[in-house]
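Let's start with one chain on its own, the form predicted alone, as structure tokens.
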Amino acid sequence: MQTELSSTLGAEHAVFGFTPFPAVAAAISRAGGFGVLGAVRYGAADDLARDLDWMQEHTEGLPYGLDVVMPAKKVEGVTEADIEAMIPEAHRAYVEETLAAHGVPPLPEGEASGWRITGWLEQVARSQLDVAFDYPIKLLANALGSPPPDVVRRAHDHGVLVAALAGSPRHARHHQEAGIDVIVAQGYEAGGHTGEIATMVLTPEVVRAVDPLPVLAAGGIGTGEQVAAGLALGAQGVWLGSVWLTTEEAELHSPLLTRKLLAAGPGDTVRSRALTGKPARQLRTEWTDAWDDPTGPGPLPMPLQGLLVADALTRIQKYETEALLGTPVGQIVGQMNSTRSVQAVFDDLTRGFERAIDRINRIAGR
């Protein structure tokens, strides 16, 4: 499963595993694929740099990336507290009453609150490039489009990659004009923040639209025969994020979510503004049931609704609420039926991309 833009990495698998738990991301590449470790989560550098350190130590001097969330124009000069003062008061209330429905207790006195987007900051993410660039990172690759270009100059400065997602061939081409070097076609199907269109029909006009710019498929891919579809359509490469969120390596802490994952179907996702403001796929819980519901106040837009709802989805995950509790995943989670090692995923990978090219060649004759 290697192409043009996984052998230039280094990496044996043109597999690219995005998480945001440092051991799958190392696990990732030493199972010959590429891991990269999502930055959004880490609200300070020096806890990036703590992880980054272990990566160093568990990759075996094999190739890795970090991915960041940062907004292609430069926002400086505002903080938290400035995003926290325009959160309305009715919507805190929401929150409120939506937890007390489900008897969700307040955290104990003292426990601040462990889940908050802030990596999207400006400030934030412009520290995690600053410790970032001092480990020797293959891929940078930003969630939100393309990063801003000084950004681009920077990571090409010090000889990393840029790639950026695209939910669209017009979004792609921007990509392109930017200066990004790796294009992710990111359709319909995939966990977390995604557009309309599928990835079947989106991966092959991405392809087109930024040729000879390589793309990585994504959404929907998670056994190696999708893996062969992938790069049929002319991808150089996939890019998987939900099927690692049951491997053994993941730190989910939530028995409770590993078996709501291993016993979901591909139709208990949703695409909901609930966790981030923008239209995220991940299980559809009775907490996204409430902020799709017509009568509610509604989501508010990225990043108010991640910095409004931090404190209750950490007491969610604390007291393990199971109507409330869920997660960013994509529909490809009905395919997640056990709890198997990274090597294990990556075993049954390259298992189903031979069965997929067997396949092909006795159709062709070969």
Ligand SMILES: Cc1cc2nc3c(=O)[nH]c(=O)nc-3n(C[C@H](O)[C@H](O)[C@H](O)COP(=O)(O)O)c2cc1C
The other form holds:
Amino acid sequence: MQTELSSTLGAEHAVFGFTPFPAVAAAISRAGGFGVLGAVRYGAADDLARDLDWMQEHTEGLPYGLDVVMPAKKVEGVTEADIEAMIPEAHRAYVEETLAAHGVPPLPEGEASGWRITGWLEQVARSQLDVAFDYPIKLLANALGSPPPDVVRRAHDHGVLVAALAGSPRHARHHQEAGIDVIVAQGYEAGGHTGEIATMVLTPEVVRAVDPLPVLAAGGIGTGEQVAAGLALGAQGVWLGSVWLTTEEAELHSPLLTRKLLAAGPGDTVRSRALTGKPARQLRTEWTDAWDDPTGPGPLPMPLQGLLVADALTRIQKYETEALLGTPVGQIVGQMNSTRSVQAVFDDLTRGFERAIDRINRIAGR
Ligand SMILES: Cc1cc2nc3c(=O)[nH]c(=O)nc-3n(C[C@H](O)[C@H](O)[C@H](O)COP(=O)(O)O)c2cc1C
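Mind giving me the form predicted in complex with this ligand, seeing as the form predicted alone was just shown?
And the full complex, kicking off with our chain again.
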């Protein structure tokens, strides 16, 4: 499963894996893919440095990348406290009512939320980059729009390719104009923030729109047959996020959440603004239902919603409140039915890819 892009980056397989967990990212690179560590959950740059040190020790010189969330709109100079102050009281009350209706206790005195969204603030993302460029990352990906021109220049000065996620051909062309090197065409079925176009339709349109830039197909890919489909659509690789959540290396720290993911079907996700204020695909729960309920106050815009619900999500996770517990995940969750090692996922991807190629060759009479 090699393409020009995977060869340029030094990876055996053109399978890129986004994950918030260093142990998963390192295992993806060791299995011959290209691990990309998500940085948004790191508030302090020191924590990121610690985990990148760990990645260095556990990737055996194999290539890996980093994903930051730099919003296209500048929110420079705004602190978390400034944003907190903009949250209406009625929304805070609705959070407490919803938690109380499910018997979720408060956090113990002095225990802070472990779930922060400060990585969305430009100054935090920039401090993460100050750290990241000290490591031999090969790719810098950005989730919400093109990174600012100086960041693209800085990456190129360090010999780092820049990738950006796009949910439409228009987005993709904008990235191309901004000097981005790799476009991740991420379809509607993907976990996390998504647009409204399915991967099957989006990938070839983006490939055409930004030719000759390399495109990675993302969203709804979890089997080798789907890898083959993405490459058949003209992509130079595939970008997978959900499938790693149920691997042995994932640090979800919630056996209940793992059970829910393993049991979920392809129709058990919803594209909701409940988590961040922007539409993001996630497990459908009574928590997402509460925010999508037309009789409720509805979600706040990004980044207010993320701050509003940060403590609540920590409480739901800590007290394992089954009806409310969820995570970003895509429709591929329906095929995540057993816990496998990252290496076993790659073995399955390789076998499925070969099956697909054999089938197509037979159909083509080769
Ligand atoms: C738990 C989770 C968290 C995610 N967080 C981010 C993120 O911080 N930045 C980003 O660029 N993409 C994020 N994504 C999206 C992935 O990068 C990827 O595009 C997506 O998972 C691909 O679709 P799939 O879920 O069907 O594999 C996230 C996805 C999941 C499942």
